[in-house]
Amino acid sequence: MASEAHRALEAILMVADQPVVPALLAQLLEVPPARVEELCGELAGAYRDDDRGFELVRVAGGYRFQSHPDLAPYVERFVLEGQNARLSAAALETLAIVAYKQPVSRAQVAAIRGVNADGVIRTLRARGYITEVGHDPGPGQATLYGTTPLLLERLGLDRIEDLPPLAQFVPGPEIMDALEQSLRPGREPPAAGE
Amino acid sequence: MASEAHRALEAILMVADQPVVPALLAQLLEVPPARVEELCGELAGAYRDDDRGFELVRVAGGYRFQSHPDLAPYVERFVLEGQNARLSAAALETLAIVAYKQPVSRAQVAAIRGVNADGVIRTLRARGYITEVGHDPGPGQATLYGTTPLLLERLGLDRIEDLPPLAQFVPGPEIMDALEQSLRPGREPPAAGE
Amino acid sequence: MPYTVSTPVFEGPFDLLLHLITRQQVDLWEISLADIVDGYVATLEEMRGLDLEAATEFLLIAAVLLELKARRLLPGRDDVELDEELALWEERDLLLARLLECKTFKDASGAMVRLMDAADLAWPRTAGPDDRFSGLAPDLLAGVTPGRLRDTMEALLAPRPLARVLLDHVAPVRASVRDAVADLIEELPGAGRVSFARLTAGVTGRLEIIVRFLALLELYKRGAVDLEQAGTFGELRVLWLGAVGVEAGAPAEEYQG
């Protein structure tokens, strides 16, 4: 099974500090990306069966070697601080629209969340998870934002496709029809909702 | 043969930027130093056994994961071709400590880094750019570092003065967030730290 | 009922009508006005000092939610013109879409945390190449510029992130005796015979501490409570003996006798 590919693959994530792109790792071996794709695959399976204490995940579209989340105890203990500091409820509700509406401008976002957002941008921004990713073409040429890799490794996803669908939180119908029946400007009271 | 002890060895070391002394494993696993030589002997065998690209060393006291030796040469293509051809973070890091707090020893260094910084001393000073400026006239009379005119050389500055300053308090973003949050009278965020 | 806020602040005014609206299960038609506006008044005191924007946010929506309902208490509504009728249904159906919207990325957004919360437990390699590679890459300073070590210092110095910031540090700590007493008012009655240690478990400040003692010495001096020492250095227990005489010092409508 250890192939030559697979030590490769195997000594080069070992010195990378960032995930490393298929491609690269495909002119390095002189492979096909697909090969390598299939490669990293088995040595992810390997370890696995292996029940190693770390694992090789895909995660911001490349490779990378990380502790197994098992032994998040031991690791805690050795790297002392926390790693990552939680984000704002308002944060994080403008990362979320972010996400899913990008490109996106701060005008749409405040239009969303009813609010003015740029101090949430600002912060998002300073802790490197969006960036700006162009210019409205209409009047104004507002600056439009979307996601960074970085935001993906915070997330431990592959792809900002990965996120789930925005679809799975549209609120479900008993919600709708509590709004309904408290906004309705009809003619008589609703039945008292209980 | 994957018990709990060898599974956080293996967490613990994959995230470790350097050696990792015996006596800190062991403190971290509750086992005895000599049970953690053990440990990574097992661990060590292992890889060799499946014939990994990797290989588990006792190197400058401590214990961490390289590539294998067979190896290098895709290494070497990697550290030349791919993002790796520039200073790590940690190295990073401990520039700029030694560039604006200079002189400084390396427990200064590892006290602010929050972890310990010999590793990429030594590759700094390989390197040429921080050498030795003296001695802390204090009891263990550490060793203090500077920068060289090498740096400074490759940086474009005249003088190590002509770094930028530092500002006085930078709140972490969070914080910003917070006070915004909460301060904000109207639109304008006040006019801080950006 | 008296409305209650469970704790977390309102983010904005469309999540907080939604969050009134749903979480009261109750319709426009029945939320008195004047108790949403006291729940949020007593909300805004837990929190320690005035959230301007949450404020202001909460009276836009107040506003919103009086108009609705005074609109529904006008007479007449067989003579209003179907223009205006059509304008209102338009308005609510707008209004409708914008909460479902707040609703949605509200809800995105807590799987968002989940994901982080579950990525956190997982470290990646950030080794990078070992000596042995070191002298490979022709220029280590390849992108090193003064202001990217001026950053990377600033970085470091700047405060380790908390894992929740809360303004507390800021706003002047919450020491006043008067305060103190308004509160020992409402915990005693039900406490029955309770020690100064209890009453004090969950004050962190020192200052605080001896607040609380003094607007006990002053509950005491107003004949409201009873105080025994076993001997010096001994547990105080405090007894709550009645309502004689704290209505002086105490915001009289939160004393419930």
Contents of the next structure:
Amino acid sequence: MASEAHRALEAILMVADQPVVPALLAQLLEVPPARVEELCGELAGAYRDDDRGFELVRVAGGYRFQSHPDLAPYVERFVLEGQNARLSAAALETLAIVAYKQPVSRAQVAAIRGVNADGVIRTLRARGYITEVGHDPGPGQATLYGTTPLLLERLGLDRIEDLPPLAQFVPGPEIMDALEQSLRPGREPPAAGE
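Cool, the form predicted in complex with another copy of the chain is there; where's the form predicted alone?
Only a single chain is listed, so you will not see partners or other molecules.
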């Protein structure tokens, strides 16, 4: 199977520091984009069949090599040895708000979280997960934020629309009603099964 086109794709993707879009790969190989998709599919299948420690995946609109997910413990030890690369709970919460509500302003994030988000937004921008995407046309023309291709890459997603639906993380109306009833002054919380 190792045609020159396959080998050329491997060589390009091996040196790329971010996912490479099919249109660019097609231009470099002088083949139609549909052929690039076929070639990448063939390579990905061959790596999967050989049970390699890496895989060829499509993320952030392009192709890249990445380590196989089942080898994550080894890679994490290598990458994270001596460093703390994790985001705080506040940063993850803010990042989720931006990802699902984008474009969104600092004030909107603060209103949803219930606390000032300036520091967290600075941190997420510094790490390259969010960026300015425009300005609100209303009074004050607040800066609007959205996610970056780096976030898609880190999440292993091709498009932001590939995020899981938010509804599966939100409690249903019956749970919200029960919670609201239990929080009213002078009311006893409902017993289990009521």
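For clarity, a rigid core is taken as the largest C-alpha set superposing within 1.5 Å between two forms. The model shown is predicted, which means the values in this text are computed figures rather than measured ones. Positions refer to the first chain, counted from 1.
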- Item | residue 71: Cα shift of 2 Å or greater between these two forms (core-aligned) | yes
